[in-house]
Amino acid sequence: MAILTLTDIAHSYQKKGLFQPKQAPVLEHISLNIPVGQCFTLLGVSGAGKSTLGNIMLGIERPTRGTVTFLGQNLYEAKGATLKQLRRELQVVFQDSLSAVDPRMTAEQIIAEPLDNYQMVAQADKRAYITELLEQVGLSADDLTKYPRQFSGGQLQRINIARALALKPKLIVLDEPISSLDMVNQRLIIDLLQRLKEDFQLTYVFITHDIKAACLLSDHIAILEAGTITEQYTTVADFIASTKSAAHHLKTSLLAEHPMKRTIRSLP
């Protein structure tokens, strides 16, 4: 069963050109559907719609055409009390873990802000509550006070994990949530986020050009080229012994980790 459900996703910018205004096509004829309790990878270079596709997923920008169907409903169609509880169950953990944060809030009130929107918890209960997300992304209570500049990349990725939590959403949307790190942490915050899916029962849709972590991480991957789904592979097995081309592109172009050992190889 899909909980997100993408037809016929077609997107443009406006671009200037000499004479008249043109519209600059970034997205075209996208249609997906994001199965229930998998992790559905969108994998591709930079420069591919990724990022844009995640933002018209989490109707943060109206595709130009299609439509976007979460939990059954239209989303750039829902109103009111509808689409605030579209919103609840839809949340996001973006690239870059300090932007995303207000640097002024301790990490008590960035885990907090999303439960006073809704009002999910009761003012009593809130920071137990909050102590309790911390500490299921492997932080502590010794954390709440902290501001966002007395955490690494890593702990402030957690922070925002949490947040995304907060609400318990049935999907996140995972854009490059782990490329700003260093690769102790984004090994550390990838076993995180398999563990939480399984603990949460958490449908996540991953944005990432990082072919290992797609490869840890994923159930399905989808293959986005140029703005247009090119191949779609159900298993990661799958994926690895595919010989067709934007997957044989992809993993012939990794490089080796020891800078002293990189020459272009394949994924072993």
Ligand SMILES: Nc1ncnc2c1ncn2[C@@H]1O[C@H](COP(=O)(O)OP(=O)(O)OP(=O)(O)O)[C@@H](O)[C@H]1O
Second form
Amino acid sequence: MAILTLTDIAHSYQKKGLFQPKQAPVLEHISLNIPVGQCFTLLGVSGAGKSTLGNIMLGIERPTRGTVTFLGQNLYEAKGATLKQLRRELQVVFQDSLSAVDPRMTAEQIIAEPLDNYQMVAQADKRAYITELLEQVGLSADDLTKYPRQFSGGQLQRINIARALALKPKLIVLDEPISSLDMVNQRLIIDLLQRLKEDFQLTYVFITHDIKAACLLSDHIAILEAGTITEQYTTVADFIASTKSAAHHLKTSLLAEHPMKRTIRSLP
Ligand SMILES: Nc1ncnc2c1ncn2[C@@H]1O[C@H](COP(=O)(O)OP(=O)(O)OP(=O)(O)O)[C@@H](O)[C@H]1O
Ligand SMILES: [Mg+2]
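Any chance you could show the form predicted together with this ligand after that form predicted on its own?
Let us now look at the entire complex, which starts with that chain.
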């Protein structure tokens, strides 16, 4: 069953100035079904249109054409209480953990913000609930009163994940959530996301250019090239085995892990 469906999405950004023509399309002819409970990965190189598509799925960038159906409702037609409920079920974690938070707020205040917006938890239970969320992401009650500058990038990304979980959403868009982290933290966050997906019965849209991360977390891989979905794989094994051009191109662009196995290919 699909939790989110995109039907014939196209998107162009408007140039600045009222009478400026639209830019060349950034996305074209995109129809996708995101199955419930899966990690659906959008894999592609920089500039392919991944974040644009993610923002369209989140309801924050109205597509030039096409429809987005989330939990059976048209996301860009929904209004009032229905829209508020849909937004609650749809959360996001961005790449840049520091700019995603207000530097003047403590971890507790950062996580409390969505709770207050939705009046999710009684005032008396709030601190205990936030502490529980911090523990779920590998932090503790000691972190409640700390400010963003007192956390490492990996810890701050955990706070962003806790905030995304606070409203118990059904779907989280992860837009390059590990790209700013070192390799050890990348793996730790991938493992954390994997565990949370099971514990909270989440669906993910995982946006990445990182094939290794895609292979670790994905159930389904869709390759986005220059604004169109060119190939889709329903298992990581199928993606790894594929000799089709987009998958092959991405896989052969990877550096071999061991420096002695690396070869320098001359540029055309
Ligand atoms: N707000 C915007 N206004 C105008 N053009 C934009 C805007 N956001 C993105 N673009 C353009 O749309 C294209 C796709 O950008 P997008 O950010 O969606 O790619 P991406 O695949 O997420 O890249 P990256 O991996 O570098 O994050 C790019 O050419 C970009 O310059
Ligand atoms: Mg992006």
